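Heads up, the chain below is alone and in the form predicted alone; it's given as structure tokens.
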Amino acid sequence: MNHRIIFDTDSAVFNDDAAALAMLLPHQDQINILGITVVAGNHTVAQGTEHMLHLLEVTGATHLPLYLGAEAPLLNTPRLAAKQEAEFGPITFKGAFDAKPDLCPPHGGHFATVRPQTTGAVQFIINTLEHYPNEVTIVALGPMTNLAMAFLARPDLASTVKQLVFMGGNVRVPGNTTRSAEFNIWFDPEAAAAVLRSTIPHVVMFGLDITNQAPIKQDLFNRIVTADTPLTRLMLHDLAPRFISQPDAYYYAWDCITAAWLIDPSIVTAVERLPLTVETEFGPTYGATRVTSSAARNVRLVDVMLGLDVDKFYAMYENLLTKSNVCGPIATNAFSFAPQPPDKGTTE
């Protein structure tokens, strides 16, 4: 499969969004990344942008343009999240809602020299769909606020998207932010609902049902960081702290499974086309993705990925993240690891 893609991300230091991009970069003959759009989610747009620009320098991919997107969800707010938690129980991760006001330099202590484009993410999405009708795959690895804003401004363009591939949601497993909801959808349920109501012809979902199947444990992590490249040093910095006091810990590589499928669709072993809606009524199930009657209103048939060739994914993950030459010459930034608290907890 060959793809022209818009890579829409709420990137944090490394783990899943940035690692997913790093996995795609060696396949640019197959995966033509037209641009990277940043949205609030794991971090604020400003902080997520700095982490993503740093990754582009580390991987030698500074030719890829990056665009600043929505700084807040359509309706969800820190105050609403606090109210939901007070009334209905814990929210395990609030992402940008808990962000500190100060902008921190990425690993290494220096901001990247490459900077974002002056065009905003929403306008870039609109321009790109106009330029490449029926050719663009949108890969949404964070909340769908940028996409919702683009299609609210230009609803006619949704039907010109080749396909939407998103990481988010859950249908037969519990949520990871609330008991009912997965983080990316919970952070901006109204945006996800709007996008799923749009006329995009084909939608593919990588939810917790499939991403939970491949936890990254210490033995695999150790093999990868032993390669000692600028990329694996960044990975070490971000993820090693969780193994220091808890050797049996693990993390999930949510977005990386989406990236692996774009490279090799055979890693998915089971898929069902299901009618989905997003819960936008405030309450304990706010942000949940629900399988519902196909005759109901606001229902979208979605290809929900449910089965994973775990061994094939692990092999691809290890191989792509240990490549010494990710995208042309790799930047020679010097990194060192000092134990510190993890940058994030349950994030995607």
Given for the second form:
Amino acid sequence: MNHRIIFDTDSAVFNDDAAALAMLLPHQDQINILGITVVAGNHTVAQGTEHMLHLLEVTGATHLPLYLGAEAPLLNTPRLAAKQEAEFGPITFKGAFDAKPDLCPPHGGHFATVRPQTTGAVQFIINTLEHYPNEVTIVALGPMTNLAMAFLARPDLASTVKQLVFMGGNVRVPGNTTRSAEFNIWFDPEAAAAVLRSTIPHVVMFGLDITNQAPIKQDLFNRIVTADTPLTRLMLHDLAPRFISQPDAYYYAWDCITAAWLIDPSIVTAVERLPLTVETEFGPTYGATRVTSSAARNVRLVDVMLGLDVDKFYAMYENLLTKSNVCGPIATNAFSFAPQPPDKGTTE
Ligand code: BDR
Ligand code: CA
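Next block: the form predicted in complex with ligand BDR, after the form predicted alone:
Full assembly next; the chain just shown is listed first.
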């Protein structure tokens, strides 16, 4: 299947947003990446952007335009997170809420030459949906703040999205940030709830139920980094430290499973269409995704991916991340907008 996508990301050093993009790059004839929109999540937008621009340089993909997005969730804040933790128990990862004020250069110690577009992410999403009605797949690999802001500004555009494919949430397994919630949804529950309430015709969820099935262990990691390309050197820098004192350590490739499915949908072996909502009431389950009664109001049916062909995924992960020619054919119908004044793209 061919896709035109917006790649919405809370990019970090490498794992796993950057790895997901790197997996898509050799398939640009099949997956036309219209733009990368960065949102706060793993990192601040400024820091995540520097890591993503570095990846574009490392992979020779500097033709891909990158747009700066929302710097903070719609309502969640570091203060609210601290209150949640004090009252209801540990939050294992707070991402950008714990960010230091200084910007760190990416791996290699220098900032990329390629810079972001002057148009903001929210405006880019709106422009793209207007330009390609019913053709755009939004791939959301971080909190959904950019998307919520676009659809709050232009609710009419939600029905013109071809589909939303997101990594986030959990249905039958515990959360990874609180006992109840997965990080992307927990960071901005109100945004996820707003997007799920919108009129996007088709929504696909890659939650922890499926991403937990394919932990990356040291033997696979070692085989990949042995390729010794600029990309695997970045991967080594980011991920090798965890294996030094703990050879039986592993990490999750969350967003990469979403990328792998875009390339080859047969990696998913089980899917259920379920009525989903997001918990937005402040409390211990803030940010949890819930399967609810299909008769309830504001309920969205979501294709929840539940089963993974793990061996096929591992093979794709290894094969795509060890390619020396990372940037495959570039789509000839790539589309760029005339420069426009920047929109704020933030919740300031
Ligand atoms: C998700 O949260 C982010 O930290 C990861 O990139 C992934 O998208 C996993 O819960
Ligand atoms: Ca992510």
